[in-house]
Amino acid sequence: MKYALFTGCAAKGACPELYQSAVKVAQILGIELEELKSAACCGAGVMKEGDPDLSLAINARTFAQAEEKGLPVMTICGTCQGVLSSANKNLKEDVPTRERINAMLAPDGIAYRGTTEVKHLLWVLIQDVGLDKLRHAVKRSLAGLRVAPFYGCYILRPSKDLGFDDPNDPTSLEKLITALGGERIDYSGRIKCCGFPLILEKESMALAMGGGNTAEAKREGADCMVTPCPLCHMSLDIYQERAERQLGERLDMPIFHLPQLVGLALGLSEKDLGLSHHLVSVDAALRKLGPQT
């Protein structure tokens, strides 16, 4: 299994622990990664609003780099996955648009051919590694840990562009948690928005969204939450203290990146997974885990 790794911005900026843990997990599971070091930001859905063609062009440039390597693209960010999936589908299906975008790329000697696919690490773990292999790789079962999955928006919607999970009743994170030995928590907030897109414009609304989802997970008995999106992680972890003040209740909810939770089950250390980088301590969740086998 070999992929062209598209890190996105957050994993090289605000959430370096995501990149660190994803690379470590990939090594253990035999996932070979060739990082797309000259790829640009995906635009996070914002650029598309201002300049749709520029948004398509920067992502077509990323796809072309992966095509040159003959590799599918792997993302570790739910937002990147949604943006890249939509761009790839649009470019593959709309010939006039593809020709127009390739004309923009031509001065740099780059062309998008439509031969690559884009997969989030979550999808790779489910489809390519497989849950059976993952179960057999577990060295520290998550038994006793009650985990609330939090998907976020972009990894589920629009489903016509993603085509992996049911946006109204997804199961991939739940299957992964169970395969690692954990107990999954079912709650309505798992498919809702974290509020991150609003945080700079309407902070109180964003905190109500992210804090409300976290509070619901806590009421349902969760020991921690896990998300495949670093923007969701920032909203739920970095802004949790502010959400607590607004809600008037203590949350104290550890938030794991997807590869961190997987890495714990695979026997990686707290240092390997960069757990000290979190603002909300994960110690309470770690105390729930048994010894490594």
Given for the second form:
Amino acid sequence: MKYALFTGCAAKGACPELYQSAVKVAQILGIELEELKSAACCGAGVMKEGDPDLSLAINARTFAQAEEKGLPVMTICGTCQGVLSSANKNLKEDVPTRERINAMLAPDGIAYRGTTEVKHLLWVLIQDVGLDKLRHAVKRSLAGLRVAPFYGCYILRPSKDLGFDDPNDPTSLEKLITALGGERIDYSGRIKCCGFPLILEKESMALAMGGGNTAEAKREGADCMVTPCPLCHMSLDIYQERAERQLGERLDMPIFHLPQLVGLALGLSEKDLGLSHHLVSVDAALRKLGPQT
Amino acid sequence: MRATFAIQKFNPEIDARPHLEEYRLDVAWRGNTVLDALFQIKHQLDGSLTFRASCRSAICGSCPMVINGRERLACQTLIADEIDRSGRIEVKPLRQLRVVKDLVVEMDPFWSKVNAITPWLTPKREAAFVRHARGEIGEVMIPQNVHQTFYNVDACILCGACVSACNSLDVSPGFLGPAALAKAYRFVADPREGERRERLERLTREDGIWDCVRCNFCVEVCPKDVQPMEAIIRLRREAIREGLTDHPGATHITAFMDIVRREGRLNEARMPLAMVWPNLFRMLKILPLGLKMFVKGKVPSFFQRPIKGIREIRRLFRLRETFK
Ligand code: SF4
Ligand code: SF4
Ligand code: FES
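Could you give the coordinates for the form predicted in complex with its partner chain, as opposed to the form predicted alone above?
All chains and molecules follow, beginning with the one already shown.
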């Protein structure tokens, strides 16, 4: 199990705890990683708004780097996964587009042949590591912890490009939570939008989305939420206090990155998982867990 | 095949709130649709069940509803598929719109938004008509390859499924919404249109193209593959090309691209600053959160080193600039 790791910008910027916990968890589970150090930003759907071909070319360059190593790509960001899945599908299936993009890359001696696979850590955990192995690796069961899964848009939609989970009724996070011993919370917000793309432009709308979904999870009894996307994490964690003010309601909801929740169950320490980086304290959720065995 | 249907019923003259009612029926054929079942229920079990339908073949746009949690046309949804996937069938009316009775919603707010974007061509006279050699006036037709640049937006059957699913509308009811904005794109892209700039100016105001959160829900649910979000993205690009950049939405795109051009990846310290620069008041407003993030080690260095191979990225940017 070896992958070329595409970290994305957030894990190297505002969410260092994501990078750190993903690397630790991969190590324990035997997922070998080779970081794509010279890969550029996926564009987060924003570059595509400005210039679709430029965005495709930059991503084709990344795919070509992995192709050269002969490795599939692993992402740790739902937004990166969505953008890369769409770009890759386009480049693989639409030959004239691939040729047009390769012509842009040719002066630097880069060509993408269309053979790279791109997978999110969540999919790797379920498909390649497997829930059984994960279950056996648990050192500190999440029993008693009520976890609300929050997928975020890009890892689910457009489903014709992603093709892993059912976008209306996804199950992978739920299966994972259960395998780690936790209790999963069911609520309608689990597949909705965190609001992040509007957070710098129209904060009130973004907070209504992120805060609204968090409030629903709380009403349904969640002790914490888990997300495979650092942009969702920023929206739900960093902006939670502002959402509370707008909603006029206490939320106090710890938000975990996917590898942090897995890492907790694998017995990694708070320090290993970088939990002190969060703006909302995760202590209340940790107190629900049993002692480490 | 015996199937159970849970259908939301609500008669505002009698009921305090909507409730789910269960109906069990024998579905004669695997190819039957949810709409077939609704007719069967109405004819055999409950004559009061109210819903809209007409063409029964995914053309008229009358029958969108929320089936097993997602917006779909009832006449296009096979019972067998739903049973296979979910084991049951739950039918509710569209969201975001007031329920008139059972599965029928008030469509007026939907139509008024479509009307608000002026859903007809407003060409300069000479662009719309030609005088033929023999003197009679004829229409200017647009060639196939130009029509292709509308993508699929002409295929919209105005069903409202996308509007029901829209995350932005959910929190901001005034938002023009996916269907109307997709239609707006069609007229902006039409080479005969005479008021392109005026249209873009109106669309970049409050409740317009910049309020879409790019959640892809509209793309996912549209029964005609109109991809409203992609139309909105093209409208944003057109607005920037037209020089309508005095909007945080436009700044977001230009600042983002500028940072990637310089460094190869996003710098989350500089991005918010680029958005509020040089407005001192707005800078002060983001300061408290910035400080909290700093304390938690969430603010990367302002001066991160560019990625390896940044020259390749910069060359690509330069290449595209020559196209513009
Ligand atoms: S864009 Fe699609 S979902 Fe929206 S109204 Fe038109 S056909 Fe219906
Ligand atoms: S992508 Fe935009 S228009 Fe489409 S559903 Fe989401 S917010 Fe609404
Ligand atoms: S009845 Fe016309 S679209 Fe379904």
